[in-house]
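Shown next as structure tokens: one chain only, the form predicted on its own.
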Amino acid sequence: MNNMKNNKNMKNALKWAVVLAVVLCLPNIIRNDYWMVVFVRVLINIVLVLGLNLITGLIGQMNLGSAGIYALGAYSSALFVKNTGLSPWLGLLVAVVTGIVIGLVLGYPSLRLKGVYFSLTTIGFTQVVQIFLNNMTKVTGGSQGLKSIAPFSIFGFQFDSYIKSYYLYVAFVLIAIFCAVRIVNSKWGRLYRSLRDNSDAVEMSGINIADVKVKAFIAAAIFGTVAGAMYAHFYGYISPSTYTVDISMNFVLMLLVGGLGSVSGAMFGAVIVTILPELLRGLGNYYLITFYIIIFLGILFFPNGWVEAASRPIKKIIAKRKKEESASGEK
């Protein structure tokens, strides 16, 4: 039994090592600035969707306020750096604090609201954030946005090119994956799934549901605000028009494509939903409708996500081999 577990762990480690090797080699394989920008955007989206997965994927509450969280992370970091002249790393810390505050603000309403009512509340949150950013012109620059936002730097070494930023953001993503995996596989992850499946049973077990949900929202919001800060310091420009309900819907699509509740699914969904429209741009005016048809058909035929659908035949083969091995052992 232990040998089987060790073999499985080795196979998983080998699989992720191959994926990481490909990711690290991408800038040398694809020497194109446009695609480097797309890949950096993929990395930013992965960080945000890993956080969204905690709420929508594990707890099962449809959070359509990701754009608002994303925006506040970007603006809090950018404004801090521009007004103080301090390091973007401190701006990133400000974004984390902002995430904690947002988690508390959104977490407590989730205790009373469920289903469509909670979704509408999160949509309202995004709209309020956008209105606020547009109208506070003296602070946020209004519809003109904020320009000349400093990039990240370490000991004078600036991440001021696409390739440099790409490798820095790969490090961000690895940290985010580590944190997400630890949460999902911990007692907190099991509690989140239990809340999704039967919240009444969890409450009857004597567990403080309010505390669990609020902590989940805080963790998810921190992922979102960090992603926002990453966006601001990579592009060097942000404006309220970026942070719409449409982008929140895109983040939810990433989860649906990859598979709810799965860390690898969240990553895969972020890659597909970010890159696929770019690959379809050759279709001209029809690229978006083609993209949404593909996504719709994928969700229709693979409701548990594309990752689960792709791994299903492999699991069947493994199960068949185990059955044959056990049968031969009995003989």
Second form
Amino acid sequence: MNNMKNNKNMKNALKWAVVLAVVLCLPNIIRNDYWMVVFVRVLINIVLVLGLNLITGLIGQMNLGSAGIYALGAYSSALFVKNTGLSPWLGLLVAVVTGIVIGLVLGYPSLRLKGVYFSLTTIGFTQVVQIFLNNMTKVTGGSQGLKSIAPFSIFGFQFDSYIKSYYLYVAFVLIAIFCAVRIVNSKWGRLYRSLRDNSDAVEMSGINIADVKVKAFIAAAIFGTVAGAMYAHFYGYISPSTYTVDISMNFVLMLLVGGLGSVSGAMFGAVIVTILPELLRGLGNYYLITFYIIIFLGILFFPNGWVEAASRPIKKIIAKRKKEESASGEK
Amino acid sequence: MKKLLALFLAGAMMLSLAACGGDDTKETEAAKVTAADTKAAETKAADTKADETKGAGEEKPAGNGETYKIGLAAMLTGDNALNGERMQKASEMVIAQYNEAAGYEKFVLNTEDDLTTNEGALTAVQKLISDGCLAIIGPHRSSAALAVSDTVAEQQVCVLVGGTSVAIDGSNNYMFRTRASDAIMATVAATFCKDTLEAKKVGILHASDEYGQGGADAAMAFFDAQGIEYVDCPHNVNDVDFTSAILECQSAGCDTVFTWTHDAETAIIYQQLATYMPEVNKIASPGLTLDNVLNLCEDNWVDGAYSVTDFISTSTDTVAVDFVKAYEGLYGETPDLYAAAYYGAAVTICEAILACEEAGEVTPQAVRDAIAAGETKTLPTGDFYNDDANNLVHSCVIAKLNGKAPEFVQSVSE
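Structure of the form predicted in complex with its partner chain, please, following the form predicted on its own?
Entire complex below, previous chain first.
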């Protein structure tokens, strides 16, 4: 039994090692600044979608406020760095604190709201954030936004090129994946799933639902604000017009494509929804409609996500092989 | 069964899209042929170039037979797709004219969609740079221009943007502005309020984003300097009800309403002004002369209103008249300010590349320097020349709406 478990762990580790090797080699394989920008966007999106997965994927609350969380993360870090002249790493810390506050602000209403009412509240949250950023001109730069935001640096080493930023953000993503996997596979992850399936039963078991939900929102908001800070320090310019409900929808789309509730699904969704339109650019004026048709068909035929759909035949083969092995063992 | 039906329908949709795509290509080809046929209607700028470039297609390819890539980052999808289409059409028209003059495909236009987002603009511009474009037309919006600012400066490829915000301050040597800035246009509008409309108190209805606020700030600075009273009424982008702002202007006794906002908001404001303040003098940002705004309005909402804009198709200037003729001949529609502004941008880049070719060095840096040092050219939106703040355009037009038809009133230079 232990051998089987070790084998499975080995296979998993090998699979992730191959993926990591490919990710680390990408800048040397594709020597192109345009693609580096796209890959960095993928990495930022992965961090945010991993957080969204906790709320929408596991707890089952449709959060359309990701753009607001993303915006506050970007602005809190950028404003801190611009106003104090201190390191962007401290800005990142400020973004984390902002995430905790947002988690509390969004978490408590979620105790009373469900379904479409919760979604509408989160849309409202994004709108409020955008209007706030637009109108607080003296603090946020208003509609003209903030420019010349410093990139990350370590002991004088500036992450000021696409390739340097890419490797730094790969490290961020690895940390985010580690945290997400730990959460999803822990008792918290199981609690979140059970809340989605039957919150009354969870409450009947003597579990403090309010506490669980608020903690989930805090964790998700931290992922979102960290992604926002990554965005601000990579692009060097942020403005309120970036943070619309449209991008919140896009993040949900990433989750749907990859598959709700799974870490690998969230990552895959972020990769597909960010890269596929770029690959389709050759279709000229029709590339976006083609992209959305593909996404639509994907959701129609693979409602549990593309990762689950792709792994289904593999699982079947493995099950069949196991069956054959056990049959031959019996003989 | 349902899934099969969905698959069949999706397949049919894909096939029909593919068919549409084919037509589009044909249309572009047809446009090129038409461009050749309607040479007489080509604009002065292209004609001048044709004379300069050794025989206008009758001799061997001009210069060294090189092909030069020019980028276009346009809003082909998103909120401003129609305007992006005009950018594309005008740029394609210029490329066709210059290729015709050269006698071969000297210029290639690489077009990328910027999705009308900042992120999309950066990706599009980065792709165009990676594809080897010598200079880039667009992105259009001010925030998109600011988003690509560091990238183009770092990679030393210039962009000719349409952003009119005062935040584009000329500090980036690789960013040129191809429309008059908000500061110029809004000041012209404010001056018109004082001198022609004899405004005593002005209601300023403006969007609270970079575009609306930039215009309103310039106007308010002018009114402050002139001692003219005003009521500042900002609104959020995508607002649909402006009655409280209009009633505020009414109760404050405003005799003139100055609007500086986006297309849809402009149409709604004019509808509500027609109800609550029908007799008030009105002057608006460039959007009021655009078809996509006027198509939303009734004649009586906008009749008698003024607008400050980059260009109107009824302009009496000969270069503008020639441009309108050529554009209408090619596409069967009347050009608007987007077409005119980016026509100018495309001509500026082509001229700069030809100048570099003559000098023997065609690099992005050389093209940038040629644009910066280029001679004054008269184009549909006025005289193009570079100033200290990298502004290429220094004039605008005041139009008056007769019903829904914009009529040329006067051209104002900086």
